[in-house]
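Next up: a single chain in structure tokens, the form predicted on its own.
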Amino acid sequence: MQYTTDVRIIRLMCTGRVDPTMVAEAFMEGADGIMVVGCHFGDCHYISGNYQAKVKIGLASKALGYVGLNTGRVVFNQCSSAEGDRFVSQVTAFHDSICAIGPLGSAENLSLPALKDRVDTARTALASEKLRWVVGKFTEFEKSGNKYGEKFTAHEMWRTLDTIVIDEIATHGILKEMGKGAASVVELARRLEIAPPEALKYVLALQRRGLVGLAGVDGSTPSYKIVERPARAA
């Protein structure tokens, strides 16, 4: 098999162990693009981890996709080990779709460092609970339903994981940056970008938790910071 060797494959038992926090790792660590190759749905030996690969590296996309990464760059493709003409193909057409994008930043018209902290910020939310339990349950409420015998579609499933992303990921866009130093909802607002009610909305969910805490008031203009929590006894 002959393609180019501007690609470094890295091998693995399942791709279902690919985690998607390992995704943004990449992406932080200079990778321009990442193609993640399983093998065809039925043909897996751990009877599920392609399913579950394919969710991960959607999901990884997706959370990329929100800070500003160009999600061309995360792809999930399927192939088998005797099929070594699709996975040439499949290499050199991703390989030709990177250089179209153009070097990490570049599409995304950010500098690397910029975009390196936003996908710092992505990563964390990946490794959020919330996100794994969502993930782990994927396939099994798609295809054997919950508890109560409901089943759910895989657009319904994704709509949910949508929603988790996006809080999540405001959620620690406003504790990253509060670990900067005290800020008022309209500064958090336009560092992350969003709207001043969301931002609003993110502070005070995080203030009810006890995470995060008022720090003063500015005329009418309230900032808050991050609580620090007191050590526990050894």
Contents of the next structure:
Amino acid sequence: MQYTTDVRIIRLMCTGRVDPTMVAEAFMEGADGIMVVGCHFGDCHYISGNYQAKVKIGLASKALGYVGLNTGRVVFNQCSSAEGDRFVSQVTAFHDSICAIGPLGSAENLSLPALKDRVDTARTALASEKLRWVVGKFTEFEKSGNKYGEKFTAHEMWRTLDTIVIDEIATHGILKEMGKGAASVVELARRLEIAPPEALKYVLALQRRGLVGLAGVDGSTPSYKIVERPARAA
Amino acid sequence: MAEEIRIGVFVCNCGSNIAGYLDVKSLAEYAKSLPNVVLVKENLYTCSENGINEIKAAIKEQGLNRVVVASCTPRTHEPLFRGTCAEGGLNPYLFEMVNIRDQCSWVHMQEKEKGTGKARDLIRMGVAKAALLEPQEPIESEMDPRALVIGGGIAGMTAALALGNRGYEVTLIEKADQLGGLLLKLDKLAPSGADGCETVRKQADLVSRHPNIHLMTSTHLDEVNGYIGHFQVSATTNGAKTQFGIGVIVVATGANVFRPAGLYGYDGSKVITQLELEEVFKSGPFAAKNVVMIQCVGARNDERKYCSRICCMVAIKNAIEIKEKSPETGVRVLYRDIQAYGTENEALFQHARELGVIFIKYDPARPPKVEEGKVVVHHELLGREIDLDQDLVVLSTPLVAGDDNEAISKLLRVSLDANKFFLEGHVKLKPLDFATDGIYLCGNAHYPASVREAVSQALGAAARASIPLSKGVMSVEPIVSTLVDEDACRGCGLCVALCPYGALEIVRGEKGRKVKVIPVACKGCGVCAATCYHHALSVNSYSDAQIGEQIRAYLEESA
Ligand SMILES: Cc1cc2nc3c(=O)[nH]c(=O)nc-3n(C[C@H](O)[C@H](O)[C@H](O)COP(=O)(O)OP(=O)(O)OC[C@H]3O[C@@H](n4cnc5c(N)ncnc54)[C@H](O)[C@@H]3O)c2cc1C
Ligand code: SF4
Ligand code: SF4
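With the form predicted on its own in hand, show me what the form predicted in complex with the partner chain looks like.
Next comes the full complex, and the chain you just saw is listed first.
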């Protein structure tokens, strides 16, 4: 049983421990690919950690995909401790696919600093309260329904998740850009590569939440900035 | 805080297991260059007495406050090295293990240079993590000194008696309406010739009269929650629900006999299984004139790759029985290989041949054909097909995993193997334990076994189970979740809802609603820490910072 020397294993108690932000951080450190390997469903040594992991990794992959990372760089696999052969074939297949995708940045057509900056936006979104709640509730909703007893299929849930991920990434992208200084909607839209009306929608939503305010008006173009808020009281 | 970090790294050769495939000298040399490392030693076997003593001495003499061993797998050796640190006066959780055997030398045997490079990275990652480790104290909790045995066959009864005789209270749950299991259906038992029914009746009698054994027949196990020392069980007997607490569990649920529907014209009367043959023996005189037995029916094939171990012995036993009951009856056994292991089985095999039982080898590519009044088989030595007269065909079918195995494996959170038999914690080192603490296994539930083997396993499992029972207080690994930032916690309860073990609760205190960890219930999976958006929770020895540092240490160098 032999496999590539290109992998390093990080031991965790359970794949449920994998915080989606860890995945983003590893790419910011320069990893070319990340494979999360957990138990088979129904056979999790920690009961249900692997269901959580599947959603968390799926979400990380979506968020990273939206900011331009090749999603083939993140996989979630399942393998029991008695299945050495299976592990080897999973590692080998993943290694082959990463070799085909190429080193970080190449398939993305982005310089490393540019890619890392984008991954950082995904990381902030993955750390956000909203995405955490959705992920947390994902498995529960799928199994037992929401509080009105409505059940959702995984497909429906992922579709909902999709829009939330897009919203969160745009929102955090805007906050990040504004962190560099006041900016107009058109400018923000250009930097984030989204349509100006979309950018306006997010800016207005942020303004309603009191996170963003008017910085000034340049001719007829308003520019916006982040509203400084007192640090959280201890 | 600012205590100087002094890391000692011990690089093991594992004889030639590691040193044969990696350049261990250069690894040791490399480790010296890593931050905070003050001492590096190379050992032939770090786990030998010499190696252990070296670690202990180095902790004292060199003032080490972190120990890293680069060797084999933590699955088998982490407890040993943690213990060594403790004996040397170092908190055992200031220890980190780097697996350069299973992850390097064994899987990169032909790539010494690259494998060594990878081992260098792994050591660097381990050292980086070690620097951030923090001391932990074991978590102690009271042990419920009662046991549960599931399954009342010979194995389960034996385990229950052994535990009961040691003075522990035992609850024995049997789903059937009587004790005994498979043996109730058997005639004489090989190799002793004892009667199957009588053997189990004697045990059943002891069980039902035992003051420490609480017997529950016709009972269905509904739910098991908790962990070693604190399991809560719910069961239903004839519609009535009961709930009780126990500290350990022995699984002895046996196996089923494979029913060869559609194979060799199986009909249950003229073509029967060995189990049905035993019933024929029990029901009266034996009338058949020519018996053909076929071995490995439904076993050692693509669907069931394994050998059921007992069927050769059973066929030999029953062939002798036929000859003894009716000497003029012809008995032919068609086999692929005869597994008559051990002195007694071999003696039975020879005895059967002396009595005139004929053994004929068949090729699985050319299986025998059962036809009206005869069996046609390709005789390997004669090189042609021969006809064997028959008025009874007996099929030796394997034992297959019990119907309830999947359900029980979910209830108890223990694993099954590829054939759905229960899987032990470690083939060599923990053959009677599950990977989950406080749960043990014996008998056919694990793998087809003879009565003697099932009984030995049951005695062993009972002995294993009585180790925690005898302790009264149990200490749990402190690798659990901890509220590291109480201020950050908003008491939202998301983590509470997701914890698979019910180990979290929200309590209202001075600072408002905050989460509280119940450490004895926590298994350290980390779901909560990976969920909290305020990073209020962390898992000891697997904190965000420690994992992050490991990742950084890998990528900084290779970048
Ligand atoms: C045809 C045949 C002939 C054999 N001849 C011999 C022989 O000559 N000599 C010999 O040494 N061995 C012989 N054996 C093997 C012998 O039967 C086994 O070694 C023995 O039965 C193993 O005992 P056990 O307790 O592990 O399992 P079992 O006897 O299968 O007992 C398991 C018990 O668990 C109960 N159970 C299952 N699931 C649950 C649940 N969910 N909850 C509660 N209870 C449950 C079952 O009802 C059963 O009572 C023979 C086997 C066969 C099939
Ligand atoms: S620890 Fe985090 S997830 Fe849990 S209750 Fe507190 S804020 Fe919520
Ligand atoms: S680490 Fe796992 S078991 Fe422990 S409290 Fe967190 S979620 Fe529960």
